[in-house]
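Starting off, we have a lone chain in the form predicted alone, written out as structure tokens.
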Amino acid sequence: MTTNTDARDQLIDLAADFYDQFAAGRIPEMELPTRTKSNIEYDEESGVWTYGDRTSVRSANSVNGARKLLKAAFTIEFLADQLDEDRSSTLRELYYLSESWDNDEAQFNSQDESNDLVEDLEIVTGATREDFHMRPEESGAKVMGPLRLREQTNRGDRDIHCQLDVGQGGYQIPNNPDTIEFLENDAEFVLCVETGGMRDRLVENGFDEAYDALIVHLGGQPARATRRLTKRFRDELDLPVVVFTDGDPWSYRIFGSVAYGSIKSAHLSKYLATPEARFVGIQPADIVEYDLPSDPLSDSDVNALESELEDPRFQTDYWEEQIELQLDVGKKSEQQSLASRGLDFVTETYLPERLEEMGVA
């Protein structure tokens, strides 16, 4: 794990590089991978999305470029001081804090601008925003299952069992999951669940206890911390990871972000993505087999499905068959549509049969 000193040194080295360019009589610049969809490549070997070879230069040879480097310098100073003091802040706070800086040109015009700059600093330094002690607003993602862990907090270490020491809400995933040490694991697999309603159903029905499952609530498009912890479950505990979402193209992309990474965080794919993850459902085949309550596909749904047929992440026999079937039947269904067969159907029939079919449980 990167220490405060390591992260601070990486930031100071970047600032020193700006200074050295000035001292040598050169116009300061900062080179970055071009962060566009056209420069994202699917790495067949690692099974994740990464940046390609194209680069862009932030240069002070224009007013706009100089302003960006000025904002980077002020941000580096703030982050270095924050690490010195062993404090943290949110991405939102950074945006507002810039209003107190003594140079109006260094202030951010929007939070998107400050967020993008933090990502630039991640790419250039090789550290992560978590290493800088920067955090997003809480995602609310939780874990429930037979795992004892130790979490480092600013109030000391805490040993927590993710069933016995928590209520039905579960253990809340911290902003930086690398502060967690796994102490004792009795889980057989990890089940990532898209919606809060389905997560609550599984916990109320005791699925985590009956099947020794670690239930991870994704909360829609999963936060980085959720994806990082899921990857650690796979890599360090050697647990199979399966993903359970709604049956629509947007939810398939949630699976894709867990398994292969996202375009926005392509510089961290090897840190966040779990290419061994597999999809449980809701499958289009399930909609047909169980005659699930459904809604018709919208035009945007159809376009998204057709786009996924061209997406390297979904170019397998399994996904091509499922997507073609969904386009044919013209329907989509939510996870909770399984309740049409009773509240216990998902935990007594659907998941046990599907997981057995996949060789997981």
Second form
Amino acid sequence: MTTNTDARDQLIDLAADFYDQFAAGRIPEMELPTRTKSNIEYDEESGVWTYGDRTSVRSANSVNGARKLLKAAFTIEFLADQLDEDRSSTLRELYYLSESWDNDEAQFNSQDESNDLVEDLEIVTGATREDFHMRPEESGAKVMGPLRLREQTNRGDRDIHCQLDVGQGGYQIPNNPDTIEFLENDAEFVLCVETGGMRDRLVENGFDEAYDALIVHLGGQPARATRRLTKRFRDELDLPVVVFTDGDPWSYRIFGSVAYGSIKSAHLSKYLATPEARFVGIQPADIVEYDLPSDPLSDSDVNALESELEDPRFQTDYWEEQIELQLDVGKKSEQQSLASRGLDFVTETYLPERLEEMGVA
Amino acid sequence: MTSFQSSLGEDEGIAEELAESQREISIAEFFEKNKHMLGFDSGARGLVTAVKEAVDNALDATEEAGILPDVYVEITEVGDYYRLVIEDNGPGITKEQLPKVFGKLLYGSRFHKREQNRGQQGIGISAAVLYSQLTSGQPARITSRPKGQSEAQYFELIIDTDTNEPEISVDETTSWDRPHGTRIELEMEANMRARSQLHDYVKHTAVVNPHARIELREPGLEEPWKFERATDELPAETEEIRPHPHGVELGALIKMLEATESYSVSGFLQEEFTRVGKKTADSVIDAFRDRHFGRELSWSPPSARSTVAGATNDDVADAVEAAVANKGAAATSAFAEGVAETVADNDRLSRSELETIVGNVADGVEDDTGRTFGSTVRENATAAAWRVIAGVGDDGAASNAADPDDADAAADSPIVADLYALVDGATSTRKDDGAVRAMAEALAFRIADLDGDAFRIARDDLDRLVADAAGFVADQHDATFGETARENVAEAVWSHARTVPDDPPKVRAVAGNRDAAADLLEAMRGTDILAPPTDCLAPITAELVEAGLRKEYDADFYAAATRDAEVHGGDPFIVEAGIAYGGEIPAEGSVELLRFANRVPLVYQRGACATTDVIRTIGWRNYGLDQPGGSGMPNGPAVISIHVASTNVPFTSESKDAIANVPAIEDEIELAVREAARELKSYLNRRRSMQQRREKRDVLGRILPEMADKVSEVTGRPRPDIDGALARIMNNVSVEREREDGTVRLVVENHSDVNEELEITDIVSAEPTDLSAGTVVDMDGEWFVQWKPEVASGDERELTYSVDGDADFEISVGGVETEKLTVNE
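Next up, the form predicted together with its partner chain. The previous block was the form predicted alone.
Full assembly next; the chain just shown is listed first.
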């Protein structure tokens, strides 16, 4: 984990780079990996996605480039000051805060622009935005399960048990999960769940208690904090991680982003992705086996499945078989379609059978 | 009102028509009835028309005399009337010429001239004279001083409205300060409501006549309005040309036939038309014969037929021999053998050709034997041989050949066999053989019905005959011969028919026979004839079009183009276009369009003019002008001028305010305008790229010091020296991407002093198509457009491609030092 001072020094170093370029009579520039799909590579060794070798140069040689670098200089100053004062702010606050800068050219035109710049700074400095004390707007997802941890809050350290000390909603993951220290746990495995409805069902049915599961709510494409915490469960507590999503191609990509990383944050894959994570379901085979209520695949579903067949993340016998099967039956089902067999079916039959099959529980 | 059709070649007709009505009614009444088409329908318009006629006249007079025009126009209020004075520095006018020029309405010399001339535009100055006389009761006052004379002559001229004869009422010597020239003074009922048209007319005249000096005084102007000369070069002198055979109408042709001194049609054609020599005249006459007499169908001789049944070559000899009596056995036999042999040498024969063969052989035999073969003998022999060849019966018709009840006879008929071959060759291979045979028989039956035994038929009759036969076949045999098949069959038969040797009718006969004249006209139009010569045209030239605009419009940019001469109908024409942009030209509203025909500005009926239509259809956004909705008149600070010069400019109406929509002329207008517009576009692009470079320098000159301040603040070091970095920002190569609808343009401009070889990669999120250069590589849903242009110093290169929807792009450029490079996306 990077300390405030480390992150600050890295930012100042970048400013110093610009300074030195000026001093050498050169036009300041910074080099970044090209952030397009074609420059994302599957790193066989670590099993995650990382940027490839292609880079693009952001140079002050063009009007747009110069404006970007000017904004970068202003942002560096802001972040360095923030770290000095040990405060934090949200990405959105950064966007609005730029309005107060005394230079019109340095102000951001949209929040996308400021978000992108923060990502650029992450890439160039090798720090994360959490290191810069930048928070995303949305609150993190929740954890429920037999784990006691200590979170550093700005009101001091808090010890929290993720079953005993929390309500029905569970423990809220902070924006920077690296501020959490794991104290003790009885957990057997981590179960990441795509939809809020299914998470609530599992909690209501007491699945976490019955199976000593750490239930992590993903909430669609998972936030960085959720993915980071999941990775830490795996790496530090040595818990197996399984992912439970809907049975459609988009949900498989949610699994992919937990397990192998996403394009947008490919520079952080080694920090966020959990390549050991495994897929519970809904599997296409389940749709057939349990005769789940289903919708027909749309054209875009079919295209997505076909492009997943080409995707190195899914080039395993398991996935090829499942995807081919799904294309064959032409159906998709949601997690909650399991309710067609009763509300307890998922906790009493489906998950136990699947987890046993996978050798997890 | 008459459409331009009548003005295409029928000025004579209109003049004639108008003159005719003159004889029946008084000239005043005539004028009153026709003043709208003469341009005098209101006091406001009458004044403009009078100025226009007088100025046109003055310019023509001076130019014809080789004098640089100096024209003075003055309009003053005189009580209830307006007085118009026009002075020129022309050669002056003698007393004898006076009535001709100013007097008789519609008797100007220009109606029959095929020459580019201003006067072709209006009914003439005489109409203005008459208008002033009718409205004010005052005579025209004319002062003239021919070159070299010490005194000027002053005349007053009145037109006798009963006789349409001009009368000179005053004729006295006077003094005048101009060394030579003409001054006309007219008083008329008028008003100045059409002031803006008057100003437009005068200003535009100055634009298009840069060699003229023009001065205008009128009550609304505080200062005289002076247009100075921009060149000392007079327009090229024009040659008068005779009419082109493709450009006359029937009425005109008949009049020419009546008036010519030629006796033969061939002589007439060569004498009266341009581009017609002996060879062309022969082609026209052959075509005329085909139309007038029809062609003779030809048949193959027995020797050429494969049919086992039917006649043989010996039958020809036998028939000839039988037809000849009392010529002695040897001569008869030699004659018969000769005919049969010559017949066998031909692939196909018409009756006239057979007649020639018989004649030739008879001449030979006469020479050899001393026997005389008179015309009766020759005719008998021809008829006998023809019966064998064409299978015609004694009654002169091929009755046995195509009697539908006698199928065997029909099948054996020689003409059915020939027609079968023609029909078979002319129709698609999918046609059923039975249908082809039925068609051949139906044709043969109808052809046999033609008058005489020579099978003469005109092309339109042949078409009808084929259509009739096809109808019969469709009814009886359920086999369709569609439009194309019929056309092909008729064409096959026609192309195997022979032009007849008959002498064409003489000129007088054609003149007296409207049908014959129509045949001749069709023949003239149907014959390929060299385009008319173009030395009868005097374009302004691109250089002077530009000079004219430069003179009257204070703009930032000028361009002009002159096209090569083209022909419509029989009249050559040239289109020129000019564009002025920016500067003092008002930026609001649509561009100003100046229209000219033979150097005369057109100020009325802009919306009806072909020039306006063409401007509206051009996509001006491509050329850097704003055009709401992508069509219609473009907006912006621009003036577009279009000049059409022709021996006969087609107008939409007799008031000659708008050029008619003739496709050939519209095409040339478009090409000329586009040519000039391309220059405008590259100027605007250059200007924009300069602007961007300037803007870039300005912006970077501001941003970089601020950035330097900020990094020194953050790092806590003193402010760095950034002059070196700024110095490098004199970038020299720009790459620009523009996107309009589905089209993407990458433009590379090299402003450096060395050649550059670039490597440009444009990564597109949708598939690009129609690449004008470079290559595309598909990389997993992203397309890499790769292009390696070599751009010479000061040059520019362009790559275009199409891409659908809202694709994303990312461009990277290599091969150039980044300091020299500006990329605009």
